[in-house]
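Next up: just one chain, as structure tokens, the form predicted alone.
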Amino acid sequence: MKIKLNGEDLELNDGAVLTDICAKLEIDSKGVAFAIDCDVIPRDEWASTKLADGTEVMMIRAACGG
């Protein structure tokens, strides 16, 4: 199945869930926030938030500075 994450296509497996992005991505999930249709996911609901094909996820990632 195919979803839009940050408006670029991502191919996932179906049954996909948030916490297979990172390990698509190769990403620490530390530092990371997830939102679907504006609502920001909490993290401990990311194993269990399925994905359905065309759903619209937002990747947030913390990055220090200033």
Given for the second form:
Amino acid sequence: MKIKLNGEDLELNDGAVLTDICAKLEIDSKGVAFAIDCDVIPRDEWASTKLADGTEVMMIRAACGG
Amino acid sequence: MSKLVIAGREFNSRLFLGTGKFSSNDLMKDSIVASETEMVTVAMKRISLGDANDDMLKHIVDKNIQLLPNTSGVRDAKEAVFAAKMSREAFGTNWLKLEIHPDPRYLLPDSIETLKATEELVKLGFVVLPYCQADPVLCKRLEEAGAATVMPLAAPIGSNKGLRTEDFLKIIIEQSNVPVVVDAGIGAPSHAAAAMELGADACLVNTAIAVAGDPVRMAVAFRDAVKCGREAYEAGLGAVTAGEAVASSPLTSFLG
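What would you give as the form predicted together with its partner chain, now that the form predicted alone is on the page?
Then the entire complex follows, led off by the chain already shown.
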């Protein structure tokens, strides 16, 4: 299936959950956060938050800044 | 030098460091270490599929450092609350540098939205350190709303102009019951020392260190300037006279 990650297509296995995005992108989950439909998803719910085809996910990560 | 206490946490250093604009993560890392700071700001950005390997957090190695995520990029209180919730999940801290500056030219903080967001974020359990105008009335309102500090600007962000708001910073420092952190516009160690001599509790510096010819040595210079300024403030500076000299040596008992 395909989700929209920050507006870009990302192919994931059917039944994927939020933590699978980190695994797919090979990104450490430290410094990362997710929102779906403007709802911030608590970290302890990532592994149980199932994604569907077309789900729009916002994902941010740490950046340098003052 | 006395310790700084914010929201019950003690800090040995009164210099906070921003992590923007360094030419490399290694220089940022070495500057953080050299500065001896215990509070470092971080920002957030939307991930794009092409930049997956860009992990800046691994360069902030000292576990004792308090991360201070900022809300840079938000335009109003509503967006700030969303950014705060994202940062809490991302960084595992409820500490927050609240900054709402919708105008990209001068990056001046929106006082009304900043106060509104502070009220809401405090209710949600955040430790809010708002970047704000050097407005003594606003700073009291932020304090009453539950801000952990106030962070008035010395001059526009990244301008290196120094303490252009000095007269107002003095009033803010005199009136504040929460720590006053001078943020933005500090361009030289002498500016930081001057802010600390006024009685500021801390300084937040980014551009002046990050874009210096040698950022690591500039971090050392700011480390020492902040210490010197604070030490002088705590020692008690002498009174400034109206202009006449006051002899430091006896003038009458030498040649009779």
